[in-house]
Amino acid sequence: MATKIRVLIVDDFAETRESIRKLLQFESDLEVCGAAGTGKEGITLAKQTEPHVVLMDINMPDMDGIAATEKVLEEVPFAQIIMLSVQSDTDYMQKAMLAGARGYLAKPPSADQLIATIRKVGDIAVKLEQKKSIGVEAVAAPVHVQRAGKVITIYSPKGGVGRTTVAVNLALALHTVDTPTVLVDASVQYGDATVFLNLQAKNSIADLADKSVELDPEVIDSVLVAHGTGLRVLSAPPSPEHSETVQQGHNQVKRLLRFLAQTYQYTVIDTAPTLDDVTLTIFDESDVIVLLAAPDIPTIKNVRLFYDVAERLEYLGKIMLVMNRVDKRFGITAEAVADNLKQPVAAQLPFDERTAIQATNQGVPFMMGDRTRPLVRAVLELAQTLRVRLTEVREAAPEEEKKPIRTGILRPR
């Protein structure tokens, strides 16, 4: 038989926690292990009864449902947090995603999005129990873990289409406990991944490009900074100075990619319009680029011509092209799009300007949010087909036949 998946709930009204048994009783997959109506209570009936799944109230009298998530992930590591507020405020949301929370309900959440939620995130802390139940370790991958990574950038030959916002939400959509991901932002003169998850990050990628550092798992570890979500980030340098350090040391950006394709299930970079060495690099190391571009002339203009480029450098296999702020008012169809470069769109991302803007000026990514928004839609399909083209790729060929010389930028021997 099946697990069933163990849930327990934490709520200061008694009201609130009959009425969530009451509606959980009647899921044949779902058990309610215990009820506690205050955090501390909440943490006690976690160590006895380790929960898959505990329904957390953010506000109550004792202590706050952010703390209480903090202590009860001390102990039980797989249990997997649903915080239920009435607060609808985005720094709500982000100390709770920090605290470790998987999930943000507003109260009353509907049944169906209830049990929905709880099931997903219950399957994952099933697996989890389950591994440690063998002696695997339940938490995301450390550091030294080998694995056969794949690694995706995200690319556009034009400013202001959209890149970073595109690279941070499509990382959060591939990161999960079973394939951890690692954004890298390799935008070395003005990149800003960490203001877009409202990160402080001491160190950057012009830590790890110096030649005269020792790639070793330990030294990159120190190196990102974790989000609340579990996802890891590598961050640009601090000012635009410090990119000549990348710059000069982008053989050293080469191992350090391969490093972590060894340790994570997906490496998302984000990048520069530019085509300089690091970038280069970078596209030598994918194993897909996405290539976005928008419905205005001058991008379409600039992909055309990057697609010039990707031919004579041998990278049109790994180019996926993606058209962000999709909108049929603008008179620019991705139809005509690929129509007009003679290449197929793989994905379409919808205009959502106010969900984009607000998500950048909050640094809490939309994939955060209401995932019914078809924004959010989007960048979850674009996931999935990332997914399935990248277990359809090719097994690697030698890379001293598969990648082109070059002596200098562009220019093949």
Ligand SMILES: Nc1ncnc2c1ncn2[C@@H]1O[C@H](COP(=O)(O)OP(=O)(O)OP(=O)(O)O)[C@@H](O)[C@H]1O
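Positions refer to the first chain, counted from 1. Take the two forms, find the largest set of C-alpha atoms that superpose within 1.5 Å, and that set is the rigid core. What you see is a predicted model; the values in this text were computed from it and never measured. First, how it differs from the form predicted together with the ligand.
The rigid-core alignment places the CA of Lys318 less than 2 Å apart between these two forms. Here Gly34 counts as shifted, since its C-alpha moves by at least 2 Å between these two forms after the core is aligned.
Core-superposed comparison between these two forms: the CA of Val233 stays below a 2 Å shift.
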Second form
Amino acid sequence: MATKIRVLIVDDFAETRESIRKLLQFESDLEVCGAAGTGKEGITLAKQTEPHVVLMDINMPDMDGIAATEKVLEEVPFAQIIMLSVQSDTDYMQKAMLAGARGYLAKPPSADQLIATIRKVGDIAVKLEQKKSIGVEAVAAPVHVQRAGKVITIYSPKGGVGRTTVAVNLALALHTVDTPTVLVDASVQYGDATVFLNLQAKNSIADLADKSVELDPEVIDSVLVAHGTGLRVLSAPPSPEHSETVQQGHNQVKRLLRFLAQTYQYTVIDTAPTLDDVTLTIFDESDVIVLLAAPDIPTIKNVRLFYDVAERLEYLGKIMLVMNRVDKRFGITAEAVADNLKQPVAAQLPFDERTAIQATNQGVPFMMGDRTRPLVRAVLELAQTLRVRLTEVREAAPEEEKKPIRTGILRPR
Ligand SMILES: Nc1ncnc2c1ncn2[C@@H]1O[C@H](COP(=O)(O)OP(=O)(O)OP(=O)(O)O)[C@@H](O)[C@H]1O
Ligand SMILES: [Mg+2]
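Coords for the form predicted together with the ligand, given the form predicted alone:
Once more the chain from above appears, this time first in line as the rest of the complex follows.
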């Protein structure tokens, strides 16, 4: 018989606990293994019952759901936490995701939504629990976990718009114990993502793009560098001369990305503005292309040109237009850009030179500092928008095959 998904309810309202319990009692594959009225009680019960899924209220009197999430995951690493929160708590929700929560639902969730979410994340927990019982440290060693990861590319058809800034900080926002993330610096001539993170890399993407290299997860892992947060980084080549190897090895880059997507929940890719073989290969492999625009006319002109190319190459459905360096003093609003391009702007990141430049020069991304700053919050919101969008993509097209390996630049299919 299949393992039942054990569900722990943590909520300070007795009524909420009871109504969820009643709702779940008719589902034969689910079992409520406990109900706690405080965060501390939740942790104790988690230790005793080892739940697959914890439904965690965010606001509780003794300890908030975020701190409780961290503690529960220390006790039961395979548990999947679903935060329950009223709509206005978006900031908390983002913190919760960073603390390791798997998902969130607005309160009160509909019965169908709640049950479907529990089943979805519960299946993951059951598998992780089984792996643990046969001695595979799935959570501690994400490199060996099989996942259908998502590939997010940060692109702009103009230099200096903030691709690296966004790629680095977004990767940090997406990286959690449950959603291990790798940042790939595919700005192959002058890539500087490791500088933003103050990392030294001995090897780079050029070593893996070399056609003579037999790719496998261990070889790939040996080339990645680990940031203090656990984020893995694949560095750009040390000098522009090596970029040739990567261009020639773009089919190898495709295989590399497929390997990374088996291991990492999110692969975030920084790019150069040029539409070369490597960049197009990356677009082919991407689930989402974050197209960065800025409120200046030359950038908007290039973004418009890029949309034409994207239409020809069938990338339109993947594009998410994001405005960086937004400031009302510049006289061009995100609404005006959306109007002009006839494309919706999915997110806006404010212009904040002090935060951005200080972080870059210190090699400490702003995502690691004060989270109340508008620029940091905007990147956290972008991360959340992407999580939601990528979950929807997965639900809409579970079996979608990635496109075959391409040959030739800008060749229409
Ligand atoms: N929202 C922002 N507000 C203010 N400054 C920003 C913002 N985003 C990025 N910057 C600054 O703009 C400069 C360029 O950023 P970044 O290097 O990330 O851009 P890029 O598109 O990767 O550039 P390149 O073409 O060199 O790869 C940096 O000095 C960075 O600190
Ligand atoms: Mg850059």
